[in-house]
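Just one chain follows, in the form predicted alone, and it is written as structure tokens.
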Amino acid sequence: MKTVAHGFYQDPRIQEAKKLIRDAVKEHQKKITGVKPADPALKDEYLATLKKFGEQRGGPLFYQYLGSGIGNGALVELADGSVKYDFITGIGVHYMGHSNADVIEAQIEGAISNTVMNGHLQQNSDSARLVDLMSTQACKYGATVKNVFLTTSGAMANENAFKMIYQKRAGAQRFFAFEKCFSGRTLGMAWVTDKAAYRQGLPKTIDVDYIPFYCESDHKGSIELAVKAMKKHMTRFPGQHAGIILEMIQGENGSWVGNTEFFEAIIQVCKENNVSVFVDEVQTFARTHELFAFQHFKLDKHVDIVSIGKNSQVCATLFNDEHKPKPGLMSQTFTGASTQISASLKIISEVVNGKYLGKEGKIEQCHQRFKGNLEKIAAKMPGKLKGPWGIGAMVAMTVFEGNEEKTKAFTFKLFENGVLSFMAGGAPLARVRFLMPIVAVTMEDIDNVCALIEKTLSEME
């Protein structure tokens, strides 16, 4: 027997509505071949729009960025008319680019659904399919984090997972961190990303010590200088560290690249002391050569949380059943709207089953060709412009030897040639950072960006 809802799904009706909104969103998207400047006639209405905007909202947006509701894979139109690639996929949410006819049937199965938002007392049968595929896929190569709660930010799966350790660690009150790293803005994960600028005048919440993140010139010194600052706390505060955050790649501090050796030894630390092993994998999840950069890092069964978003559109915790938690602890009104959950199956469906992850992926493909071409333009202008670095997905560079305000100022500047990209880290070492849309992008795409900052970096003193 089927159910109504079947029959409401496959009814022809349904199934045209669906072939018209693909068809029309690809004949418009045609219209959508490259960057191009805003139209003069839409220019006031547009600056009048941002103010009011930024006004209301109580500041301005970084950037004057008001998007039409339309895109052509790497390509973003604005309301004022111009075309920008958008390598920056804000802040990393669109893997498969804009307009995505896919994602975009995704959508309407979800919207067309009776539930609108998924939350602790009603969810649609998609969510358990969701939870079954990163269940799955987490558990890939041994690790045994199969427990999945859906959420509806990075932050709050990242609060999720401070609360099943603390209630499995009950007791201690302290987690370890790494220094310059980024967890999410919420009042707790203020209090566990390392900028004082985020929790200025917050109520403290969470004790954190900060530990040495990975240098890469100094492989076995940074190491030992990790394991050293951990029993350094631990010999203060004996007992009272529950867990560890770990940021295996740091975006927001530029792209900072981990390794294998040095995780190891500092889950090593952790498990001789009764801490829980967490990774953050809000900003990495779908962006290394494996869905999880975990796995990436081959530290599969070492992991006791796991924290994903952005390109997930829903939120997850994936914990192991020893840190299952007690009645009453997890629960949300909204774990994500039919939309998102719809759209998430499609999404990761896409990286798993298409030719994306390994060594010789399209991810790889994609860093490679940027890579290249970055490394061209810093041997032409050497002052102006040095790396990359990052992994994957995941591109950074430094311009003008990391200046603050040369690097801010230069991201404006490329905003304003066509090319979305956003500032990292800060003094004394700011970066410029990319994540590009790898569903979408092409490698006509990345040489046309490149262009684009090799034009910008020309025009800056």
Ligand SMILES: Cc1ncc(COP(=O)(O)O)c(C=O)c1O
Second form
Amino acid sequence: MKTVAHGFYQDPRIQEAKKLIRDAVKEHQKKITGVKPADPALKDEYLATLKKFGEQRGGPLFYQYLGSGIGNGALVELADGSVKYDFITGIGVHYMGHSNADVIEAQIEGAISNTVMNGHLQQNSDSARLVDLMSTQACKYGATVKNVFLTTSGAMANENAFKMIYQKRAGAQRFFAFEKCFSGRTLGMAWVTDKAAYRQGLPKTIDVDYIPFYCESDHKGSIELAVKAMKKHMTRFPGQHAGIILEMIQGENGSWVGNTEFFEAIIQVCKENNVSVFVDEVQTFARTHELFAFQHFKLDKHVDIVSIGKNSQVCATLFNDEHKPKPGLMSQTFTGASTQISASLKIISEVVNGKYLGKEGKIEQCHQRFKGNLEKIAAKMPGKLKGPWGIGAMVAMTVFEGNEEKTKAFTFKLFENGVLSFMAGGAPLARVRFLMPIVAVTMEDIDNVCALIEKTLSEME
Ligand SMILES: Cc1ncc(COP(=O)(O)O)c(C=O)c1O
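Mind giving me the form predicted in complex with this ligand, seeing as the form predicted alone was just shown?
The complete assembly is shown below, putting the previous chain first.
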């Protein structure tokens, strides 16, 4: 026996409609072939809309960016008719690029389902498939984080992880986090994120003890420093640390990469002191050689909780049995839109089944191409570019010795010249970072973007 839905989704009219939409997308996106300036006829209206939008949202947008609604892979058309390379992808979200026909088709399947949203009381079978996919992939090398709680933002995925950890260790008030970490901006996460401006005026919610992050140029020293800092905090507040949040590659701080031995040393202290190990993979998910950064660093056996977001479209908290919440602790009206859930299934399946992961995968190939190009520019312009830094799909560079104002000016000029990037970190070590649309991007795109980076640097003193 088949359900009514089965017949509906297989209906030849639906199949034909999907095909027609795919064909139309492909036909129109073909017209987007490269970076292009704004159409003067659209400019005034565009600027007026941006101005009004800025006023109504309570502050201007970072970039003068309003998408038109179509793009072609790494290229995006803006509503003023200009075309730019999107190498920041909504801070790491549009992994399959702009107007990807498979993602659009997946969204159509979600859009024609019975409800706009799925929630904890009502989930369709796609949610069960998504949870199974996330769980299976997370546990494939022996991790025990097999339980999955879906949610709508990275910050919420982190909040949920904190709640589960605090409940398990009821009574323990404190948390460990890395200096300069970014964990989100809810009232809870604003006190974990290590940036004073992001919690200015907010009441204290979580007591966090910060430990220094890994330093590649002082491998042994930085391990000792971190362990020593943890022990000092634990001596000051005995039995008070419930968990540690590990951002294994610091994204918002400028793609600073951790190290297995470093994490192992920290985790050992955690295990000896009943401190739960929580990995924040909101930004790192699908950007290293493995789907999860904890897999890349081979820490599968040590991980208690993991959060994911961005590339996954639907965010989630994955946790082991020891961290199962008691009834009442967790629930939400929304887990995600039906379109989001089907798109998430498509994107994660593509990454897992395609040739993206591994030492020879596309993530690494893109990284090497980008890195190689930037190194050449750095050699040509030693005072203007340093680095590059990062790993996999996360690439960052320093311009003009990391001066914050100049770094910001560079990102604006690069935007004008046709590339979306973003600022990261802060004085005196500001960086420019890129989160590539790995599935869509071509080597030619990377070369073109690097040529525009060089042009922009040559235009600045
Ligand atoms: C490591 C990390 N954690 C959490 C978050 C918060 O995610 P969201 O903006 O979806 O709430 C981010 C967002 O940049 C992040 O990079």
